[in-house]
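What follows is a single chain, given as structure tokens, in the form predicted alone.
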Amino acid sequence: MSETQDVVIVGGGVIGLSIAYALARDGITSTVLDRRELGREASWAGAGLIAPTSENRSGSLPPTVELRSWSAELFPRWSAALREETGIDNGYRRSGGVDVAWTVAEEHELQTTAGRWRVEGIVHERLAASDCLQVEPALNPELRLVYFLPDRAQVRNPWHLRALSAAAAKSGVRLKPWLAVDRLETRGDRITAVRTSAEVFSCGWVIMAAGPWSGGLLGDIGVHAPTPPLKGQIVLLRHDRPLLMRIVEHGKNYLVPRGDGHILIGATEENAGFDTRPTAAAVRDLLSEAIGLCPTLGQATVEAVWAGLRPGSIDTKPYIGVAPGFRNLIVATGHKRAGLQLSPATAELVAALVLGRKPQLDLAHFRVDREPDPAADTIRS
């Protein structure tokens, strides 16, 4: 347990919030540190989606579908906890989505996912053209497919993670933002320090959680795990009046709105290096997608647009355990596109690993040195 004394978090966004409150809450206080301002990179860029739960518990679903699950599981009650102990409210609400197609192959495909969801146990429902309008009257008639699924949610991200730092600050958790990470010292198979250009943090943890720059880190102490950026671009609506209640995902683009006549459009992906400026080419997509699926959205005013930067794998799932060759060093990002989304779960893994219990899911399927998987990758954030 004296190795839990000392746990330094490298990276203040999402992940790194979570595993801070998730360890100060079983006593574990920690330092986060930042190259800028807690929060502002992917983070607070996403549209805060959260996945349906699973009602299918037979263990033989994928590790990444449990991790997803398990965190859609979690959020309420974190939600209702960060609420209680800070005042702040997230924004967390079941709103439901509704899944589109236009085309014969995107009906296709959207079948062939539905057959998944009923494999994962997720509760859905094929709607007939006169019961989406009904459902969602501002969508487009032409529609070729609808499912209706109740069991989505969403968080606003800006008030999620301001939520975790006041309850994690609340809880003697020490926020160092603006302090960039130079590199970690090292001493046999042990991290010993954290060097940045104003201080050195000796540590008994280090949880490495620094995004898109999570990869050079590591690389510069022997251990592979590339975490290339991967840029997502979002428009923000205003309308006079509410014109959706249910997020709308037409596949990897989505519609969010948010109950006060904001609408979220995203999002790109994007390999374009640590670029966040938005491009005129990408807004003109997302809007073209806005006004295909809602038409009336096109009298809707562009309130702002912004980009961030997802952290890659070697393949569709995140990075979550122990580093290869250093026993006090712990990974956990990774995430893609649901950063946010698994951030409950992912926090009480690595809080299982600091305190010594046995996680409750299968790490291996995570491990930094795992063979490349394949698998599709059905997350958005």
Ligand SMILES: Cc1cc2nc3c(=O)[nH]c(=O)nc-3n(C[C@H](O)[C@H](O)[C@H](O)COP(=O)(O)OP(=O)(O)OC[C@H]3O[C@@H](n4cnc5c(N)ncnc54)[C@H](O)[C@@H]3O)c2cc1C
The other form holds:
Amino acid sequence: MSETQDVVIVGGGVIGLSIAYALARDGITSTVLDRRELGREASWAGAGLIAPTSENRSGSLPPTVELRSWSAELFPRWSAALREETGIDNGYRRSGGVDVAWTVAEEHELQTTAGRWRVEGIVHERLAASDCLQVEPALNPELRLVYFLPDRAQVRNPWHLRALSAAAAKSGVRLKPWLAVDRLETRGDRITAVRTSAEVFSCGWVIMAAGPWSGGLLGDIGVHAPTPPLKGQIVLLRHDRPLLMRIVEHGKNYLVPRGDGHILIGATEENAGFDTRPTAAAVRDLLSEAIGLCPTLGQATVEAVWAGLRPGSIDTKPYIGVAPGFRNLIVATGHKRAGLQLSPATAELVAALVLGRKPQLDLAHFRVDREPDPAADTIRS
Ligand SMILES: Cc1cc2nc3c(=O)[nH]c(=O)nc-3n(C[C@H](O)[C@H](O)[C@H](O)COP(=O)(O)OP(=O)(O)OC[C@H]3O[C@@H](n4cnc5c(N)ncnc54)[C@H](O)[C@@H]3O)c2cc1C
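Having seen the form predicted alone, I'd like the form predicted in complex with this ligand now, please.
Complete assembly follows, chain above in first position.
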């Protein structure tokens, strides 16, 4: 059986669903294909941290920072619109955060980061030890350095995905879970069809948003866009009273209090291929980190442990743009540790490409065929 659809989106994670939602808002109904349930991979597994917005409006910020900041601005607007359209609260809240350092080396690193926040216009305040204990009394009093960032925010991933799916479906988007894309069929510089195990979809545009599986599907048609999976494990704790109010970040680790006594501890970064099994060593390390930062967590109960696969790219930036050699194939993946927070901006950019509008940001930096950018990761704040 063959179906004609204008836009076919491969992958129903947060990137694919956000693109479908943005397109539907502009009157374009797409088809979203996922090889399993929608939004059950990294998009479900992530912690839902949203970076603070930047108050620097000079236009002089690096493109990655512009992307991050714009997306952070879009998040509350999208959240309100989704709630209005579907009645589903995605849990977005500006809970604020504290970034902490234990050692002298970490202190220097955090001070360097604070210098970057100053340039980027991210509101932050260094806390004296006494203030820190007032702001977050459960934190370990032996921490050397603590910064308060009032604009750090969070979202509940499964709720956000549910809201996106509901809003998209309401606007006529055809959501097709359990339909794996086997390959893209090509003629010259066009994708002519998307072939799944059960159906063939002819298409005007194809959007590749299959997370770490994108690289393989693209490689089959000669597009070089590696998306190596980066495994991340999370432990979910529960304490009988809320211990922390704000997100605590310590280097790449974090504690995310959900406001109902649940606290997420994340996350590892491992090159483990497509293996998503949680491991004892990771759980041990995450628990030790959490109890070090917040000793009372030793009494919390372990509710769950899980892992997900962040989609990598050739460097630290996502791919957002038309695939080289093809006129109707857009790649939107490789967001690594920041796919949730970058999803609204990514979707707006892809919608602009499909609609033939000038994208809101210069996409040269996110081209699929760019040279790898050795710059440090500025996608996450
Ligand atoms: C532990 C952890 C913590 C994280 N924390 C954060 C955070 O705090 N903030 C943040 O911004 N980001 C975070 N991330 C990163 C974020 O989750 C990812 O960048 C984001 O979810 C990627 O979304 P995606 O839609 O590109 O990929 P995915 O969620 O992987 O979605 C891709 C979809 O494509 C489907 N698919 C694959 N192959 C096919 C095929 N052949 N045919 C059809 N469908 C296919 C898959 O089933 C999947 O549903 C975290 C990730 C992890 C693992």
